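First, one chain by itself: the form predicted alone, in structure tokens.
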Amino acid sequence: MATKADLESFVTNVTCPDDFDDFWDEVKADLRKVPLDATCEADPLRSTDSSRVFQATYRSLDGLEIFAWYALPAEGNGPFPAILHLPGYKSEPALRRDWGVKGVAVLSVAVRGKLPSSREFNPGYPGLLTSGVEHRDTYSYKGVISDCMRGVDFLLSRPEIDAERIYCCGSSQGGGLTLITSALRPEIKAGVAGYPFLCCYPESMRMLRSYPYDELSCYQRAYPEKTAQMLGTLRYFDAVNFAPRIKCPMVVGIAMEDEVCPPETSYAAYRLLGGERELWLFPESGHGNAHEYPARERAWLEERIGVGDTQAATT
């Protein structure tokens, strides 16, 4: 089990690319060139008294097509408040009915590689995390994160979203995910981020040997005359190079016994972030089983986003 001493003691060797911020200006030019077609249809099988469920639909970067569950209450036209669930590496993607009741939307996006945005590019599981990881243009992140992106662009489009409060939040992948597009997206105005992987990159692989991360090791082994140039491209894609960027109140959960993302790396990203920042540890917990998270996570979103009477507890 890490302790709080290891976090503060932790020190990471990823450096930031002096072309960082130029290399994801131009991602975002490009993305800006793909029409959004969006689509949106009632889903009434999955709809309930307190949600109205849709699949939509919208282009990304390169064309693909990704699919996400856009959740609205049931009550009223808006505009309402919107929250941007990002996945997990394995799992697919929830269809978040429980914010209805409170008159909160919710986008739950379905980043390639995963169903339904698997017909174009589908790297399998392992698989994502190696992807194109030769060079930062070819990497499958330069996309997962586009797609992340396009879906703040899709509740944007819509009239019955307040684009002033719009927040995001993802465990896992999903939490490595909220902190880029946080970094990436002014618009998102507070994030949770739980167990957050995609940190730390060369620490991870060396410090424990589970999936995802041994995706990276596995690469190692086979290409060795290869990974100077891996570890190039991850620099540009790792979330402790996106942290400072971020300037909106973010939480980090962490998960003292994690065996997946090591809780070093995650805070790593957390004591970088650029704005309000708010950190639960949970000693006795593994990667994603903290019993209280799922709640402190519902009860901090509704403060902020101001449609609770709970107050999130602090650690």
The other form holds:
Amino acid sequence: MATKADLESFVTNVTCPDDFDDFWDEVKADLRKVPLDATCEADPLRSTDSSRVFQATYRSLDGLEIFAWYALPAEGNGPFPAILHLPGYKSEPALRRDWGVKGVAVLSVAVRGKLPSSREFNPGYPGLLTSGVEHRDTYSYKGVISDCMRGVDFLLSRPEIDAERIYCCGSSQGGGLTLITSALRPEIKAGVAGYPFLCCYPESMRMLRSYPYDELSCYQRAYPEKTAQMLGTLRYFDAVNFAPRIKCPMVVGIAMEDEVCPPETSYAAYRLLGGERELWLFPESGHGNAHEYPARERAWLEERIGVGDTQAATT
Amino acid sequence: MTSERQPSDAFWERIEAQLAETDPDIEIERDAFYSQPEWDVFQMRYTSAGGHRLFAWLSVPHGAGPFPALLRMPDYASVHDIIYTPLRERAVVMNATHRGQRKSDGQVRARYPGLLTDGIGSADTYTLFGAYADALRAVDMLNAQHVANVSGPVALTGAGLGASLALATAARRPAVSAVAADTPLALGHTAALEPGLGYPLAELGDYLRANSGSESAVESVLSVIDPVSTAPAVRCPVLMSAGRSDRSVCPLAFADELAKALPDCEFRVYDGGAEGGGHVHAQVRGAWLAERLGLEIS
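In place of the form predicted alone, the structure of the form predicted in complex with its partner chain is requested.
Below, the chain from earlier opens the complete complex, with every other chain and molecule after it.
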């Protein structure tokens, strides 16, 4: 089990490339050239008394069509505050109907590679983490992160959404993507990053044998001559390099027994956050399974959004 | 004494007959990329009932063996990957998929949410019944494969749907020597049809809301896979976990009933929901499985 002292004494060797901001400015510029082409189709089967559910799509980098669940409050026409919910590495995008009763919209994104956004890009699981890692311009996460940024564009395009009240959350990969997207899109007003993945790749590879980080170790064993190249690419996609660029309030939740995302690496990202920050430590909890986490995440977001008084529904 | 014939008997007999008449056409290929210094990783492919071509990951420790084996049944999700466990150093570990999951989706591609009610209007069309055939096939293929010398205990493990598949399989395959079942999915039990549940069980609620008056028909279709009905046939030791506030996978009242119906069950209840004890139970499960597999606990 990691201790608080372990977290505080950990120092990452990850450094930020000099052209980091230029690279991401170019990605954003390329993304702006892609028409959003948003669609939004009602899904009566999944809708409830408190939530109207839609199957949404939009275009992202390289013109790929990205799917998302879009849940709106059943009552009213808005403008609603919105949560951008970002997915874990291999899990399905969550259909979050539980916020409808609070008057909050949720967009839950299936980034490229995930069903049903996998028609044109499908490296699989395992596979995604090393797909195109030879170069920053071919790396899968250039697209994955773009898909998350495009989620913000989707919300901004909707007349029923309050553009001044967009929030972000997710766990594991969704936690890492919450950090990264919040750094790249200042429209996000606050976020909660649980058990964040995508932090301190070289150290995470050394500290653990579990997937997904082990995919990188497999790549290193298979192509030792390309390891430096791989680590060079990953510097552009490491959440610790995005953390100082996050100016909105941000929570990082860490399970001290996390066997998938080393607690020390998540803490390294937390320590570098550029805005108001809050740390939640969960002793005797592993990756994604702290009992208190879901309720705590919800309460924190409710307070930030300003909807904390009414009773939440179960589904 | 002869035991009374149950409605589920015909269901299982049909599955066994379909499996018997299907050539498994097993293919195994070493995966150099994902193989580790201490164990080799193989990609397995084989055919299950209805001609569905299925995929599984198989890891084999270095050395001649024989080895005990652990089979991890698939979760309710599109991906069933090479989950790390230190047991891979000393046991053959197989991660099997069911039809509709990634790499096993040649004929049917599962949707989430969606799979839980796909074709539920009739027992003849319900897609997820095929997963129960696929689970039996997985155990048979673990025994049939030729790259590892499997001898001794064979344990099954799984969470949610995977736990229910593991229990159902153990009931049909007496060679299974232990089952670690985390928060078995209540599919088939009336608890799964209660209103106000979260996903994945909420899929059933969605269906019932859209198809009013169908509750008794759905209950009838699913009854053949009720884990409580199958439980008395599970003769091996079972370690089972549940979360006190689980309202989406394994509601506590169902878990209690299931634990009582299992002849040899160590039942652990934890605070929290569908994570069923999370890290704490993972430690308990790891030690329990190692002991059942005859491995030293490190």
